[in-house]
Structure formats: C-alpha cells, structure tokens
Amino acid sequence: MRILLTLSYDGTDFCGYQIQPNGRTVEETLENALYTLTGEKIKTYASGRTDSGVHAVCQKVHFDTQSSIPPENFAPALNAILPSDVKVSKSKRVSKNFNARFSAKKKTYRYSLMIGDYEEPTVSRYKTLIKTEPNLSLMKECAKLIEGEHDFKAFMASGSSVQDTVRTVHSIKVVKKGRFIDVYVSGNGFLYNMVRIIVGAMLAVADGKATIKEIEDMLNRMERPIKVKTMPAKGLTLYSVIY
C-alpha cells in the first residue's frame, strides 16, 4: 500500500531534504525510522527537496510497503522513534498512482522577517533580522510584477541543473504583525533559491536599493543585479502542499 505523510521539520541542523554523502538529512532520519518501525528498507518521495536549514510545516511524503500497520497509526508510532526535530503531523492511505511531488497542483512557502537591532531568542531560527522598517507599499507593488507566469532564470541560484526555469506564482501575501513580517509565495513550482531570491528583491526595492524597473528587468533579461540579494535560508519554511 502507498502512505502519504505530512511532516514538519526545523532545519536548523539538518543539511537539507535530500540524502547527502555526509551530513544529517530529514530524508535520511525518516527512513531510517521506517526501517525500525517496518523492518523493510523503504524509499520516499517527497513533495520538494528542501535547502539547508529550511524549514517544513506541510512536507509531504508518499512510500509504498508491505506492512501491516494502519495507515493513520504510521504517524504516532514515528513519533516515538523520530527525533524532536522532525515529526509526522498525519498518515493516510493514498492510491498506487499518487506521487507526493507530481500531483501537487499548488505550493506555499513562507518567508519570515524581523525588524530591529536584535534577533528575539525565541524565534531567531525560524525568521531573518532586518535593521529597518521597509517600505510595505514598495514590497506589495513588487509581489504584483513577480505574480503571474514568467521565465525566472535571473531568481533562480547558480548550481542547479534544470533547464525549464517557466514557473507560475500565483500569488504573493504580505502580512504584517508589529516587528515581524511574513511573506507567502504560492506557485507551481520552484527553482533552486527562488522564493529567496524574490523575498530579496521585494526588500531591495523596499529599501530604495532597487527600482521596479530593475526588477521587470530581471524577468525580461534573465539577469540579476548584485543588488539583489538570497535571503538566509532560516527565514524559508514549507508552509502548505495542495492537491
């Protein structure tokens, strides 16, 4: 039968999703719990492959096994073998033709800001300090040119391999709550660091480093000025997957 997760996840110290040759990743430590819990050697697939140090609150995971486990009971008796940082929030049941990356029609991640000359402890992992106020009407007017169908080369980080770099954002929230504030991009899909570098260039024109035009430039020529910046993976969390 094929299991469907949903998985929430600190990054801080996991290098990453995907297995890597040496590093500790989610990927890794879930199926090293199945291992345990099943005593079978299980592949998973997950929605995306999340970054270094980014964050999940609705990864989702699909695997095929033999067990005799019900569906809703894979969750809890994860639980008490995954570590506190990595924990399945559901199990379910899904048909043999699901795929937890292929059949996802809508992807949100979140982008988490705060404003001031200190980082507040109790949430310094999970959100990017920023000196000063920016300009939330500046922001807002550059979320409305990124929106839409575009070629986003220029907001895609060197290293990646893929060649259709045509995505879709439908849409970008700006909310605002005293020194924090939360960005949410939705979309098809994503490239390599590109909610990042988007949250980046919304600052840079926000702050007066960057014009709008600068940005249209971006989408238009498939280049990027230095002024805009990758933001730190910390502030980055998975928020929701849609079906």
The other form holds:
Protein chains: 2
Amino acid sequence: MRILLTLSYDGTDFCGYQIQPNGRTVEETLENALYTLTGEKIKTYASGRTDSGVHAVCQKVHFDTQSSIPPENFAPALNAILPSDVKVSKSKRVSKNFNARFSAKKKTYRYSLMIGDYEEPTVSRYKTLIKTEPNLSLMKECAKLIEGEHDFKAFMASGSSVQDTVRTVHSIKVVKKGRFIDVYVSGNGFLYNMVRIIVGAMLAVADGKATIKEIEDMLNRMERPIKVKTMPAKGLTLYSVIY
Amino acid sequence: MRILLTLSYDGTDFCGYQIQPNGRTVEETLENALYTLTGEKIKTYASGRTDSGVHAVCQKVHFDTQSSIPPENFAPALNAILPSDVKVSKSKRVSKNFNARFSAKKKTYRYSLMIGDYEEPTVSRYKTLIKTEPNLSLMKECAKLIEGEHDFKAFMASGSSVQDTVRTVHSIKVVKKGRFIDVYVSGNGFLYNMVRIIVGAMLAVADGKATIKEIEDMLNRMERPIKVKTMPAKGLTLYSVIY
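Got the form predicted on its own; any chance of the form predicted in complex with another copy of the chain too?
Up next: the whole complex, starting with the chain shown before.
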C-alpha cells in the first residue's frame, strides 16, 4: 500500500532534505526510522527537496510498503523512533496514483524576518535579521509584480540545470506583527532558491537598493542585479502543500 | 554609573540564570562578556533567577561600572561578544537607587503549551506537550480562584526555605490559538516553581484530575495533591518586568 506522511522538521541541524554521502539529512533519518519500524528498505518521495537549514511544518512524503501496520499508526510509531527535530504529524493511505511531488497543486513557503540590531535568541533559528524597517508598501508593490506566470530564470540559483524555468506564483502575502515580518509565497512549483531570491528582490526594492524596473527586467529573463541577494536558508519554512 | 540591561535568552543550553560551580549559566556568560568589554570584574543583579531550561524575552539586569562607554552602547557592544542564545535588546543608565529585583512592581511569566500526539519540532524548545485538549473554561475558573493575594506555600517547590509565602497574582490570562495555548501569569513576585505549579493546577482541574475545591485547599496552605504536577521548565518564559 502507499502511505502519505505529513512531516515537520527543524532544519538547523540537517544538511537539507535529500540524502547525501556526508551529512545528516531528513530523508535518511526518515528512511532509517521506517527500516527500524518495518524491516523494509523503503524509498521515500517528498513533495520537494528543502535545502540545508530550511525548515518544514508541512512537508509531504509518500512511500510504498508491504507492512500490515494500519496507515494512521505510522505517525505515532515513527515518532517514537525519530529524533526531536523531525516528527510526523499525520499518516494516511493514498491511492497508487498519488505522488507527493507530481500530484501537488500548490505549495506555500513562509519566509520570516526579524527587524532590529540583534538576533532575538528565542526565534533566531527560524527568522533572518534585517537591520532596518523595510518600506512595506514597496515590498507589496514588488510582490504584485512577481505574482502570476513568468519565466523565473533570473530568480534561480546559478549553476542550476533546470531547462523549463516558467513558473506561476499564485500569491505573495506580507504580514507584519511588531518587529516580525512573514512573507507567504504560494505557487505551482519553485526553482532552486527561488523563494529566497524573491524575498531578496522585495527587500532590495523596499530598501531603495533596486528599482521596480530592475525587478521587471529580472522577470524578462534578464540578469539578476547584484543588489538582489539570496536570503539565508534559516528564515525559510515549507508551510503547506495542497493536492 | 548604574546600567540596566534588557536580556533575551534561550534557556535550553543553560543550567539556569544563577552562577554555579559546574554548568553554563546566563549570569556567568553575561559577566564574562562584561569583563571582556570593560576589563572590570562586574557583579550583575537580575530581576529574578530563572531555572535551568527556562527562557526569557525580557529579563532585567543591573550593574555598576566605572567604564566610560555610553549607556546605550552596552547593548550592541555586548551582543558582539555574547553567544547566539543570549542577547541584550536594550541598555540604559538608571539611578543608584534603582534595583532590578527590588524596584520591580510587576512580573509576567508566559507558560506555553502545545496540544497533540507529538512535539512539533519548530516549537518544541519553547512549549510543553499535552496530549488532550484541556477544558478551557475549567482552566479559566481555576485561574480566577488563584488570582489575588494568597499564601502560596502549597505552590512552592518542596525544599525551598522561603518564610514569607504570601504573594499577589494580579492576573492569569489564557490565550488559545489553534493547537497552542499560552498562559500569562502576572504578579508582584513568585516562589520557587510557583508558575509551573499554578499551570499544573489549572491543567489538573481542566482534565478532571483535581477539583476546584482541592485548589481552594491548596490556597489555604494545605498540602499539594499529587495530581497537581510541576510543569516542565522548557514551556516557561520570563515575559516582562514592570518598574
């Protein structure tokens, strides 16, 4: 049978989602726990790979198993084995046609910022420090421009080999609460580092370092201006995946 | 001159606030940073000592110095020296009569709970897991009873040597958001473990394990029923100190 897991993890001490020769990964940690539980060498498939240091509150992962464990029991059984920085919030049976990656209709990432002179210790694992209060209406103006279907080639990490770089960003929401800002970016799919570069572009515009025109040029497959930074991984959280 | 610092810390990797022979403490970490900055052996005085594992977003600490560093510059200068789990959000000069502990008029602690079967990795450092949804109106009924001036002897950790155990709890607020509950307890002072036992009492009542009458008895200096637990340290945060 095919099982779908909903996963939460604190990415701080993981070298990203995907298994790699050296370094602790979410994928390997999960597959080791599945092996302990079922005795099967199970290959898992995630909705997408998150980078080193990126968190998730709603990663989706499917796998096939011969086990007779009731589907809903995988969550508590795995949680008894998994370390404290990765847990399963839900497990259920899905059809053999379901694919955690290819069946996804919409994914939302949250990018979290804290404004100030210092990194607040109780949130610094999950938020990126910015020194000055950004102009919120400029951030939102930039967000409006990025929403929609575009060729996001200039919003992709250099060295990435993806050919089709057209993606649709359904919405970008900016929520400010005191000295904290959360940016929610929803889309049908994302290129490597795309959300971190989108937020970098929004902040470059908000701080007056880049113009709206330069971001328009980025969307027309032009080069990325050096003023537009890739924001650090730790502020990014995979927030939801809709099927 | 006398300086007042506002301190934030993640208590997870500290053996509490107060200096002790073995173990990393907030006090020693701060005094070491002050020594690096000023060359003086400075003794600091906090609004209160937090236990091992307890966090703070607004601890207040005063100290005297001969240094000519402008008062407001202590915050950024100390932050450049301090580790990432303790930071200074503000520094200012206060009069020689001011005392971070004895001048305090009101202190508020926040106790944070998460409801569910598993510890959500991105919040588990700061919230305590409870398995079932507590009855919120019973929690609030218990809170109402505890508010006011009482002899809180039965709400103090055993082995504590404090003689005067009368304290005033100004207010207890319960805020629920989804599967998270925050309990804010404000008072003129707190006995050892008092907030953690107050929340333990509220949950014992909410879960039907203790009666309102038993909590009334606790407030009349009776014994603490074994059903009333001391809640774990990690859910507790020193939230504000008002002078």
